[in-house]
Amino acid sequence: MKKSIYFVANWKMNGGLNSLKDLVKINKFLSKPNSFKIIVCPPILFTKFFATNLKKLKFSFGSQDVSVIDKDFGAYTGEVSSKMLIENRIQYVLVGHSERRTLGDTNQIIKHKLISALRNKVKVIFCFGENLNDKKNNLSLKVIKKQILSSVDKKLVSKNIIFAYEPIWSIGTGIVPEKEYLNYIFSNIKKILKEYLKLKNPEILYGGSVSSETINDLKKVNHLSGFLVGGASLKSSSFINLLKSYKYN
């Protein structure tokens, strides 16, 4: 049986109710036989509307964040709990994305978000990656290892965590790491997950300037389970072109 390839569409602070028409087109495209596992992460206030108005949903919904507070309800202005995500038809959540880290999410905060999500059986897409200075100073693996082991311990490890490597210097820049560099990084990520977290076959995604132009080279990277997609996921035309490029090139 052919292994499913993840494509996680992170819309960030984009989209609206009229984005339903794009999702209808994506859903229609996915009705044809394929090996894709699609997760769409719009702003969460639209998710239930989308899910209610789409028939025979061929993809899953994810959230771009979850509360650090491990409670279902309470006096926490502005917070959204993992239980609320489930009630809004959301099965996945991005945790540790570089843009959230820039806004103040530390490794400890990320760990608490992981705990909260997994307690309510929301599957986590755990993001990590180095910045350009880390790379220039040959600190990439050191930074990656610290990010992983500071937020994910053996008690948290389960099939409900997908790992996503996103070099910060590649996100939205059009700069894609060379295949040799990615093979080196992915091989070592797998070693870290196997040695410290005892994971035999972890699912590892790549994120950073993923598009129909870059996908042909990216899909040749070893140990790769799929992709975290930003700008190319915002319109149905560009996202479907990306899927087609992966499938047919």
Contents of the next structure:
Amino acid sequence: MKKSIYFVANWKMNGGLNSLKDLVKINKFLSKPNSFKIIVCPPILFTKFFATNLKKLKFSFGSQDVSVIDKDFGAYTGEVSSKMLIENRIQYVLVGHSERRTLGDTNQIIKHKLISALRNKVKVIFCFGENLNDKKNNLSLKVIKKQILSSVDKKLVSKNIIFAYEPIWSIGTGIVPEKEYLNYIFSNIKKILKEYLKLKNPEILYGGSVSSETINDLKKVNHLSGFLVGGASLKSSSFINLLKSYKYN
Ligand code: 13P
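Switching conditions: you have the form predicted on its own, so give me the form predicted in complex with 1,3-dihydroxyacetonephosphate.
Starting with the chain above, the whole complex follows.
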């Protein structure tokens, strides 16, 4: 059987109740036979509305964040626990995204978010990646290795972690790394995950300016299990175009 390919839609701070119409179209597109595994991460307060208004859901929902507090309930203003996510059928969570790192999530905070998510069996999409300066100074692998190993403990490793490489310089810029660079980075991520975390077949996604224009080159990269998509996931037309381009090109 052909392995499914992930497309994770990260809406960031976008979308609204009227985005339901986009999800209806995406759901319809997915009702035809396909090998996609789609996870949509809208701002979480919309998820329940979407889930109850969509018939025969053909994709999963994810959250863009989870509480760092490893508790189900408590006096923690503004926090949402992994128990609350799973109770609302949100099965995935993005952790370690560079935009959250910029807002203050350290490797240590990210580690605790991972612990809190995994305890309630919310699957983690663990994001990491270098900035342009790191790349220019040949530090990409060093940075990536540190980000992974400071947050993902050997004890934490399970099938419930999906890794997502997102070079910061590619996010929202329209610039995607060369295939050779990605092959080099991905084979080294695999090596790190095997050597230090004993993971033989990790799932690794790529994120950063994924669109129907860039997918053709990106899909040729080795060791890739799918994609994390920002801008091109916001409208059903661009997202479906992206899926079609992946399928037919
Ligand atoms: P863009 O696809 O808009 O570059 O965003 C990527 C991203 O940050 C997904 O998490």
